[in-house]
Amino acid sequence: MTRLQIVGRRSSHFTRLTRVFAEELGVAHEIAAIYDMTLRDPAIYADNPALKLPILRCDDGVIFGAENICRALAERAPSSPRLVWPEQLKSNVSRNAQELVWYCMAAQVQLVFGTVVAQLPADNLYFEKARTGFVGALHWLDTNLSLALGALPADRQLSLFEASLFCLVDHLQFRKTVPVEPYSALLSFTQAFAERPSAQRTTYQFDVPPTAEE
């Protein structure tokens, strides 16, 4: 393999995070779509035993998980961009902000897969608690966003926090799970980030399986 392959879904915020990094870093890649997340064959997930996406296929094997893939892409970048990783966050607010973004991304998957795909009752305590935590985390992020962004180095090209936050909030507008309209700071940030070419080249869409004729 001479070209990196991201195995995932164009409708997934975790997959989009890796695509944004690839675009920002100028790393050539292609997308291999997973069309049906209800299937339980590890081969469909590039042999990820956890049956999760995204996965990066490369010459030396496969890499599981969005953050791991972003780091692998950075190692393959043709230049040395100024990136900010979670372990470089120095303030409590910025560390908490990244943790809550990860929580919200996972909670949205939990809610969508549980109540939409599996069609389980949305009023089950398992989903109600996830939704309550989701809303609370979004409120905290909206309230503390200015402080979290202000703690980042001014000379950065990109931080994992900013890219993951954008993918999360934009996904809430693409696949409505909890209302995002009350969070003006998050919406303003997302609108500004959406002007980046990397965001415009990775817009959310549902992957359509090829027809038998194709």
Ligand SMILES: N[C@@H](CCC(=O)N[C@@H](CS)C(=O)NCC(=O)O)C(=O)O
Given for the second form:
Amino acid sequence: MTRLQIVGRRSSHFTRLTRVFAEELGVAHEIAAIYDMTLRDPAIYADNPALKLPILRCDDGVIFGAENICRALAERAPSSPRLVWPEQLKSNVSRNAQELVWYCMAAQVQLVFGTVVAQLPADNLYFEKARTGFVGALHWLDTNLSLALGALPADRQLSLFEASLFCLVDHLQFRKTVPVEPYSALLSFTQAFAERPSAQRTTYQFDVPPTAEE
Ligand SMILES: N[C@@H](CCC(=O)N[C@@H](CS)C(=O)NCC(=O)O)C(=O)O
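Output block for the form predicted in complex with the named molecule, input the form predicted alone:
The next block holds the full complex; its first chain is the one shown before.
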């Protein structure tokens, strides 16, 4: 069997999205951890020149970006799962919901990398505006979640929307940037998704570099 390697971090929501897909689809893979996100050598990011993770290493090269990786994993799945991709979302509410999940995931990276990793002042306009937009987007998602879910085909096994939303909301409980407690619909959805084996096999954790003896 061809070896697939997800290069990323077990603490990363974008990486988790790809891991949830791999688990749901039954695609064998291994994880290659990136321990330090402050490094600026593309080789550490499997030659992704943008220095971003995750990356998929596969037989025909490397694939950058979580959505691309999910699609590549689906192409390698042993069966034909019933998946729903963003281009299959036909209503305004479901398209907007996916856009706001992507926005929130990016805002989470901005806040964590900017204020936690780089230790920049959290009260800078750059972060304050991101936080305001983040809270507004979460409120919108909470209000419109049942409509967005209702617009998905009933016979789906998995949608990118649901998997990405789960990875986002669960990450907010792991890396606390904005409170998630006010969003009861998002929390109920996340609790239900967390029952899936794919979610339980990919729980967030910080990768620990091997010691010299290992
Ligand atoms: N568009 C990329 C975004 C990936 C991303 O932002 N990943 C974060 C980790 S969750 C990252 O690389 N952070 C390091 C940085 O921003 O320098 C994707 O879809 O995979």
